[in-house]
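Next up: just one chain, as structure tokens, the form predicted alone.
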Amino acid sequence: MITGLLIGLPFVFALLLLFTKGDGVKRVALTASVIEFILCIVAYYFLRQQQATGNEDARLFINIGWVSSIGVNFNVALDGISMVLVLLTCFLIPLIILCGYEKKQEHPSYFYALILFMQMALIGVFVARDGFLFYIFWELALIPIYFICLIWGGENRGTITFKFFLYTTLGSLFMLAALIYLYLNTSVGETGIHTFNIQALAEAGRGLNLTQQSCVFWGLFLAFAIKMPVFPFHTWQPDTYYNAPTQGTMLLSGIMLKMGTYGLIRWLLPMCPDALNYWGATVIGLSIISIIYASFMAIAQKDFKRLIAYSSIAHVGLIAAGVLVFLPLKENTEGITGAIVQMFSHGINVVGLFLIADIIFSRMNTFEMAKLGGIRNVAPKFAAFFLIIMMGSVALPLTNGFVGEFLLISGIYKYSAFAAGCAGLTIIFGAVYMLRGYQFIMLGETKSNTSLFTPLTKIETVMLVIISCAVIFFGVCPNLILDLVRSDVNALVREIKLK
């Protein structure tokens, strides 16, 4: 019942916003926003009850037929990995309406009603446990943010929106290919009929040859790589995350990317073991690229909101090199764990970072870091926020980016030193790039045009100590994610090995 509340609410106030005029639009959204932050809290509480004693509650998921002929159930679930994103998302979208609440918005009814629908599929994702179900909600995440980015967007925004259109498209078709497969490899049973229910999925796929369980493996993960990016399939993401309008970038790096990430670990990792005990070094590989990578194209960055586009490249990079480490013999958990960890972390402080560029864009009307300079000067408050953040994405010790990345190079290390080696760059090269950013926009001397900037309204005071609090609260107390994750993480290691 939850959970499905958790999808329809708000589509519910989609709907409602189509028909809502003037400045109650952005009310309307903020309320829908924030109420369905409260359920979230509420099926939290009802999943710790059900960790703690063992039983099933039915509150918290849905499996009714849907098109039965086919095998297709409105299958909806929530456990500890998906309730990490689920919270994630219900968190962040208040704060991302809450961005654009001071600003003159162009049609705000569709603005905003594209936003709730999103969260609405974005949530489906997270929650869906049947693979028809999974790819509909897959599809669905991407109609919204295609039009706020086409209609929203900055210059040049038709031909890259486009191009961002075509990648993740032609990705899920990759991915529904690899599903089908899988599905005509269910067993019938008495019913006759094949199924998409995740978990015969899954043993179908670990049921398959080596060169039939490739197929399928490379077939979901060209889909999950577009999604994340992972070199080579980043090409559409810096200057999609730049022309977006902010809330746009925010909803593609802190949530959107996070579901090519959630998929490798719910629905690549069971379905094919063995492919990834082949193809592993391959697809480790190019993660840890995509680390280097992006890490170098970010210092080499002279705008600060491409240099938070790449920095987000290198950091799921790790993620995803984090993730596929995992070797079913070695009952790698750390990978896995840190993964969800990080996948929380870097939601918030991205979405942090993404704030402050718009806070910064707002008052000197440029990304360019050598025209900023000693704003810390005349906006201390706002140098000290900044500060809170950056420290969070560069992983400093009793921050949230801490413990996701500690335990990610601590599964990686299991697989390989080298690799993990390797990947460690990713703290030096963060430190580099994140401090330097901080160095030419906040310290030295004030120029004639940073001194004008203006102090922080009340909103912005209010989001940044939000997201400021979050990153302190979750680098002190990071049991609230790690004790939610570890029963279902283990029960993820004891299904694959099956096997």
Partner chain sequence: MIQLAWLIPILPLIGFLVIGLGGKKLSKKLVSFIGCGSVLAAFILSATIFFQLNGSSTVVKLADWINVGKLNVDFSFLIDPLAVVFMLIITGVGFLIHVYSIGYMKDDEKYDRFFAYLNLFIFFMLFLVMGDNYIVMFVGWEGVGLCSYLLIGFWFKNTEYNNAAKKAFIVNRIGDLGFLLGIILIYVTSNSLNFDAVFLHVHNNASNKEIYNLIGILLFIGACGKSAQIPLYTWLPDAMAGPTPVSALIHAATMVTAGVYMIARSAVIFVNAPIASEVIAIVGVSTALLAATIGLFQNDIKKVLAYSTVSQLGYMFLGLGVGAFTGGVFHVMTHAFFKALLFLGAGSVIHAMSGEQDIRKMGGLKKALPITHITFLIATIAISGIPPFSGFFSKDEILAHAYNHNKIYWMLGIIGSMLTAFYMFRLYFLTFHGGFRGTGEQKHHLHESPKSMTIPLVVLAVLAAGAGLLGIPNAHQHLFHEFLHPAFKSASVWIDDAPKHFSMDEGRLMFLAVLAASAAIYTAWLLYKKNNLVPIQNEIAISKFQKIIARKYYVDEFYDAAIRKPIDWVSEKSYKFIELRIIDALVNAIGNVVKWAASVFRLAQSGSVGFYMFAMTIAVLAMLFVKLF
Contents of the next structure:
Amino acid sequence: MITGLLIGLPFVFALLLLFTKGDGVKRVALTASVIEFILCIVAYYFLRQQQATGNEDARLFINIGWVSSIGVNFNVALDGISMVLVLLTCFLIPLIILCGYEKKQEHPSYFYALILFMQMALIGVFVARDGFLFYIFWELALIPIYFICLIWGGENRGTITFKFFLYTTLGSLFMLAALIYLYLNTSVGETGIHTFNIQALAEAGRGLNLTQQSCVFWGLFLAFAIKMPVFPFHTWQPDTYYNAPTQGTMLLSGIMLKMGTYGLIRWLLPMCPDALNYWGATVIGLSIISIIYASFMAIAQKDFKRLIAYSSIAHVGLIAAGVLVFLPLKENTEGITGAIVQMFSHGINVVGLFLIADIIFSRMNTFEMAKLGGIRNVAPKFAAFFLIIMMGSVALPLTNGFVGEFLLISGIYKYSAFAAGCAGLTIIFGAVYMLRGYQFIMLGETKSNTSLFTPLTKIETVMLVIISCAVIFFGVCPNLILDLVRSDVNALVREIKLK
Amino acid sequence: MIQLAWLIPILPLIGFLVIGLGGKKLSKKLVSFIGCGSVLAAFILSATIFFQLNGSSTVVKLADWINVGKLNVDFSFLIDPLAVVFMLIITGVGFLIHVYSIGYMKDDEKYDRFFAYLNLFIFFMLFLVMGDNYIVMFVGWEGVGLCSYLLIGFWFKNTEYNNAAKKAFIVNRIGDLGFLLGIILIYVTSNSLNFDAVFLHVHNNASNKEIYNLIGILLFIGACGKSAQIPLYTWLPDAMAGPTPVSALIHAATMVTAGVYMIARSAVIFVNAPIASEVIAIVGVSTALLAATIGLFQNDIKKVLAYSTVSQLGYMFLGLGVGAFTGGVFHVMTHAFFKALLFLGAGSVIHAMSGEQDIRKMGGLKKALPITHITFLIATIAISGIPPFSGFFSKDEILAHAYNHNKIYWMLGIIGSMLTAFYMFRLYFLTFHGGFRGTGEQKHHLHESPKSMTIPLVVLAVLAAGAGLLGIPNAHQHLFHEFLHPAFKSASVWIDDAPKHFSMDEGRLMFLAVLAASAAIYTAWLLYKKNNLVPIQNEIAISKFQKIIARKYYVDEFYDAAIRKPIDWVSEKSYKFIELRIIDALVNAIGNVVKWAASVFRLAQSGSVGFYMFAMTIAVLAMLFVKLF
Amino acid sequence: MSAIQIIPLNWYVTLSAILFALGVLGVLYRRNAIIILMCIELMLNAVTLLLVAFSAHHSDPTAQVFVFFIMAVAAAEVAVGLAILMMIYRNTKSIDIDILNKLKG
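Could I have the structure of this protein in the form predicted together with the partner chain, to go alongside the form predicted alone above?
Expanding to the full complex; the earlier chain stays at the top.
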């Protein structure tokens, strides 16, 4: 029940927003997202109870017929893994809405309606347990972000948004083909109808031979790889991040990117373990190349927003590698748990970094690092927040980035020591490009333009405080997330067996 | 009382939070009070624990942290003799340096920030040495790196300082990667990261030497970064950009010895890793020699001390490599006293000289700075290894073990200690003797430092002079050894690093070492006191060989050319070429193919509605015909 | 035997074929959009007629369901179609379909 509410509420508010005018828009949007967050906490509480007692809680899932003639059900459920991402979404959306609180925007009612609409679609993706439904939400999530980038983006937005849209839809197409293929291989049973149920799809997938599984594998992998993105499918990403309005960038990098990694865990692993085993070296290799390649790219950037964009590719590469090393017979739970934790942490950190970029841009009108410098003299508090978030991003212990990164690297280590060594380079390179950026922007003598850097406003301070606290809090208490996903990860281990 | 040990790191953390959040609202007095008070309280607690310890080892659990699969890591502390020794050094020397900083930093506008960072550092450092598993140790390990970064770049308006800070952080991170991989390998092999469990596992599976060698080398890479050993030592001399109390606390007394602590803590692993131990010994002795030779030609008072730190750390690693774990830790302690004293003395000199650091522009400071002079002299004698000052005993213990292990190490060690004695006395004579070589204004300004600075100097001088008595070799009781030995017995593994019974051999070795050091001191006296030699300003006159050494063997330049520049170059080029010209161009090319195809097919769209309808009709008819016939 | 059934089925078929052909030709020949719309109606009505005739002859009411369906569709189509034509006329002052060639590739 509550899962349905989580999906429905943002949609209702999005409709409501369309008819709201003036300043009220932002307030309504913020209220909506805060209510959603509270609802999400309630759901979290229910889920913890369910995990504690072991009785299935009927409030957490819905399974009703939808298009029964082709075996499509409206089947949504919240388990630990979904909960982490729903939590992330519900935590970030209020911040993203707050981020635009003091800015003048054209058509605010449409803008915020789109954000809430996007929230609905994202939560839908994370809770769907039906292939058809999953695909629908997957594509629904693309529509609002397309318009957000297209209408409110920077110069050159037309071409870039179009490229982004085409690229991701192309990926989804492969996924659709794979899902339909699996659907046609599900057992028919008494009713004579195939089904899109995730369990049935997974069983069908595992029943296929290696060649067939490989086709499914690549279909799904392409879709997810483009979304994350993984080298060499990443070229849409820096441009899109750069040209999208800040809030759009936050949505893209903070949450939407997790659709890809989540897809790997929920859809790719159970559907085609044998193919993953066979193609493992290739895709893990791609992920690790992503890490190193994107780090190099980040080092070469002269523009802070692009630097963050590339750093995001590097981090996601590590997450993907951590998921893909999941070879069931080796009981490799570290990698996948690390990936889930890191998805959560990366969402918070990258939003924090983009917020910082936005705060700088709103005052200095540039992202170019060479033109900045010495901001720390003028805005010491801002510098402190920047430092905390940056440390989260370079995975300093006691910040949220560390736990995930440590688990990921140990997971990869169990697969191959060499791969772990390469993946671990992110520890060094991350420090290189981040510290370089920090030094260029914050340290040194104050320049004529940066001396005019106005102090943080109240809302900016509130946001930075929330994000910084989250960075430290989840570094000190990662068990909040680890406890949540433990049973589900173990279930995944039990479920997936190689032939 | 021991159960309250978790308070020890928490106190400085509270200090950090109060000062950091209070910021400018707090008065300087209050800041100094909180800053010093929290460390003093931690020291008192540590001392109480020291007296109650009796060789026991206790695990104090603070909270759960990470629980995944078989990985169970808690915030818990291991209180055993080894940890307590380091806790006492950190809080004790740390407290003295905090007090010193009150005077040294009193005119700095970011006074509160400085104390906040120092307290944060103490917190992380205590975390490092108190953790009962490798991850908590790693927390402290990285945390002190962060503090070091913040404090080296404390005066962040200066680009050079910022570069030094960045360099320190990145070089450390290279080591950290090794350490992290080492930790992971430990975890993969023994399925735990708690010291007790790991060591027990190692003890029970001692035959698996290969993996322990690998672990040992990976851990040592981490130690190389933090403790400035070849090839990762280059950050430490640059780190002197930070305020002098920072150099004393972080880059001499405590943080840089973290590597020694880590290896001493993992003694059980290293005992089973002969190759790794050999590597440590070789790297240690080479670092000791290399840094000592560079120290000969440095003219910046802090740089000389920095290279001497690198060199002394080399000795500690030599000790660890040859199995003298107690000796290594002993040297950490004595080194903490005399090197902190040297740095604080140097700070006092710099303070008096209004920021001048070049010893060629000093001279004759003996009269103006009597207390600084005496204490500095004591520390100089201590580091040179003249009995009965502390440096002699600890260094001797290491060298004795080195001699038993391999005579070449011992010889190189003796040469290193000769060099040390020489450049330290060169520094001393140039600074405190002869005529004053600075400007008139500086001369007028010369003054002894305030009490807050001189009292720590005196306390440290007493310690530097007397601490060696804890470890008189071959006496009835080697106190330090007695105290530490339960720590190295962890997991029922007994490491035999007890000093050998007194033999004529060792007596001869000691005599030789003292003789060598005295000869070096005499030479220094001859050159710099008697002949009043002052290093010349321009470098043309010195020989090529000297120039190479004075330029630190061009190692920095080499790293720059071999690592930094290629990385920059590769990233620049691959961004411009691979990213934009190949991958992105390929993606766009696919789009262009579609565009081209569209431009061909679109001709069918004439735009005339009549034509469309005609086409539709024809198509329907065609379908009918196909179906019918 | 009702009146409809007296007339042979062939006649209905022929009539509706003629009506349908007229409609097709009208759509193809005329350029006035309103007349095209009317011709479409003509085709629909031809089909309706045929359906009714068959329904009556075979005494099967199923076909009449289709008839209602077609009427509903036709009504909707006219409503939308005429609205579009109104807009076209307002914008171009003409309802000649040859003007509407904006979609030319």
